[in-house]
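Only one chain comes next, encoded as structure tokens, the form predicted on its own.
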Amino acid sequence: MDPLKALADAERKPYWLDSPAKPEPLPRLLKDTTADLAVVGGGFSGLWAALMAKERDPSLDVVLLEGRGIGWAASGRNGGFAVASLTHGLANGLERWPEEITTLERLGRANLDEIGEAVRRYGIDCAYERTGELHVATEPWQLDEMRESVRAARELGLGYDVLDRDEVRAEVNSPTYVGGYWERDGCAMIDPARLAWGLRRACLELGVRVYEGTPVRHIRDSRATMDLVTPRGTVRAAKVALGTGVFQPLLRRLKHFLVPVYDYALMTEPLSEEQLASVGWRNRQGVGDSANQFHYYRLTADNRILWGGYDAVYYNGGRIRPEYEQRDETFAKLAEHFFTTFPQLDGVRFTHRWGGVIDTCSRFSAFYGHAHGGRLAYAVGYTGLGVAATRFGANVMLDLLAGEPTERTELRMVREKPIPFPPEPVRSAGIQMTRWSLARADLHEGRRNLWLRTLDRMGLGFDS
């Protein structure tokens, strides 16, 4: 089918969001008021915070302020894999933290299970479901990272189910696999737009003050509270913690080591039983495949298949604008891309193409600190796999306003700082090409060259 064609009717929101589950708005806060405890930001970051500080102490006063709809933004748009590695991959893990990545995967593995518990003691219908992740390759390149992947998995004791052509295809059957393996305990599968209106009514149930359309324009330290302000009012607040992802930082030093970067998704009708049949697929798991620039794709929970990836785009200056939320040009890549992995669903017509920004950092993995002597902490620098990261964010941020030494802030992943990106026109320079020597690297059978080798030689990376 032409992809075009197979696009024409998709509309341009995102599927997760464009559901009849989704709740009406919270009022607005409209007065000045107290808290013990304010976070900022309605996106998992946000709601996991309020929630687990309500789950530490039922006493305290919890405060979270939105600036516009719970999970309107990255937490709602994204591809709904939760997946255990809080290190964005085993391989990124291993090269920056060696000496702590045996703590750091079992931790990573504890949050999702976590994830799991609180699902269902909340009662949350995000269609959750821990099938694991099947990582391919369609080049034969790929396979020898990927030996090198499951080799240093093994060593630490991870379950990764090595797969040839045929094996891999009796999984999810694509003419363009050539092998892969099956990381069968570290992802689940959710509904993310569900899972944050899940966690929005468990903050409500535990007594979380929650109010939506409600943006901080900037907080000032009274000394005797944090006050942010808002408005229609100021929260005064003892402690802070920051959600806020990769929205004009309300923290000046953290504009340094963020960049915008935007992907993009598109969603198909759901399929028939015999579709589903041609593809397989019988063990739904997520799936990525292995080139620098990757798709992922999974099967929701009436059998559509969501496909994303490929390009990670940054507009020069680091602008943040809702026309970027649309992008032919991908949408129409994308498209033609997913009729190459699956021939046999000639036919099959998309129902929604979406965008969305995603906070990028130079690690490609979250980073944390605290301010204003303690009292204000953040988490951010997801760079694309925080749906499930976005908890142990929280829990460290709590830890750091609680004041006291945990296993989590001890960490020198916690500890440390990425190195800042460097101030434009040369941010986006560098970026730029970063994202053509990625697409030269593809071509070239996984060939880096000296720009980007040396970017790897300095810990400077650029992904989503």
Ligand SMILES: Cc1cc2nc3c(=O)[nH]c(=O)nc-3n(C[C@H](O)[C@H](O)[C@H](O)COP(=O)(O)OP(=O)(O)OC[C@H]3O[C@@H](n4cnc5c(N)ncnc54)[C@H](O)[C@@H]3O)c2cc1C
Given for the second form:
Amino acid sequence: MDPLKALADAERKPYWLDSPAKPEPLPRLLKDTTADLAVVGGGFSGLWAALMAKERDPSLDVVLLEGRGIGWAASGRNGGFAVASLTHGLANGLERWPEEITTLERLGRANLDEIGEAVRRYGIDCAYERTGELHVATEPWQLDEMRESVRAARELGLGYDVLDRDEVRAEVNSPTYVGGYWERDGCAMIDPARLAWGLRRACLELGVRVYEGTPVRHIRDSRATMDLVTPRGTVRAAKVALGTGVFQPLLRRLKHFLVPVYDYALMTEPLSEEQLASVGWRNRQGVGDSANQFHYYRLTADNRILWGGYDAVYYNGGRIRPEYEQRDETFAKLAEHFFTTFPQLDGVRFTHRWGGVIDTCSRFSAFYGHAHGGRLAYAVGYTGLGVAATRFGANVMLDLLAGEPTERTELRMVREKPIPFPPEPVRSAGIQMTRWSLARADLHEGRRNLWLRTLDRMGLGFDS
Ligand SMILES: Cc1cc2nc3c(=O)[nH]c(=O)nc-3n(C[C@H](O)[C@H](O)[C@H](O)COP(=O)(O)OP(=O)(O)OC[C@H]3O[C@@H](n4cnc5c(N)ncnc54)[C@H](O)[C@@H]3O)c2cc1C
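The structure above corresponds to the form predicted on its own; please give the structure of the form predicted together with the ligand next.
Whole complex next, starting from this chain.
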């Protein structure tokens, strides 16, 4: 079938948010109030920060302020890969923090375990399946990089199962695969919107006051309190945690470190039993290919396939706009790649197409910090891999606000900041040059041109 025909009836909205499980919105803040802790942002960062603040000290008065609705942004529209890595993958972590990588991997796995425990403890129905991730190579040159990753992982005692061409196709049947490896323990699949809504309920049950439709316009430091000004009321809080992702930061200095990058995804209709059997996929892993411009894909609870990635788009000027959430050129490309990967699914139709914006920073993994004499903390910059890592970031924010050093706050990864992006228009030119170079590298056996090699040497990059 023509890929465009398969897309013809796809709704232009995020599949996960288009669900009968979506709860009624909570009220806006309509008058002034006080709090021990005010959390800004109702994505995973803010939700975990509010929830864990109450778990640490149930007597704490916690307010969560969300400008629109809980989980409407990246947290409710992503691929649902909850990945243990806190460093945007082992290779990036090894490159930047080699002496800490054993600790970072241990903390990342513990964080993922604790997400699973919280999902069970609070009875959150988010289709949590710890099936791991299958990394597939579609070109021989990708196998060399894979061998390097597997060797490094084994030195750290991580169990990666290497699969040859036939073994990887026995897991998930695509004529495009030439090999791969299965990281069995490092990833869980979740329904992200249901996780966000479940965390909202858990917050409310523990006594967090959650206000939706309540954007914080600015924060004033009045010495005695931090005052969060919203359209109808001000919250006077002793402490503030910012989980505002890529959006206009309430702390100005953050804007130099973050760029908005759009990532896009498709969802198919549920596969029939015969269609699913033609792909295999009995172990239901998340799958990612290994190109610079990579695809990620997975099954849902009702056996649809979510198919996303490849194009990571920076719109010159760095603006965030609702119209950027739809990009027909990218959807057409994604649909075509889907049928190249799974020709046996010819005839399957897509039901949803959407995009979302991620908070890219130049080191690809989140950065953390505090301001206003330790009364405000932030964690941002997850660069497309924050489903699980945001819980770690929320813990870092709470540690920083508590003012006592912990194993987390002592990490070099937590203490250091990424290199800032240059101002516009150099920023746009540099990012588009990098995207072009990455696409070329994929066409030329992974060979990195002078521009990419220079960025590599400077520890700078662009990823999603
Ligand atoms: C298409 C797509 C696919 C992805 N796939 C994956 C994946 O498979 N695995 C993975 O690990 N990561 C993935 N990601 C990234 C992941 O979704 C994010 O890293 C993560 O959700 C970030 O959570 P957050 O809470 O920090 O930010 P967000 O979810 O963006 O939440 C920030 C919230 O803060 C609110 N806010 C901002 N400013 C204010 C203000 N001034 N006042 C009040 N509220 C404010 C916003 O309204 C928003 O709700 C993907 C992202 C996208 C877009």
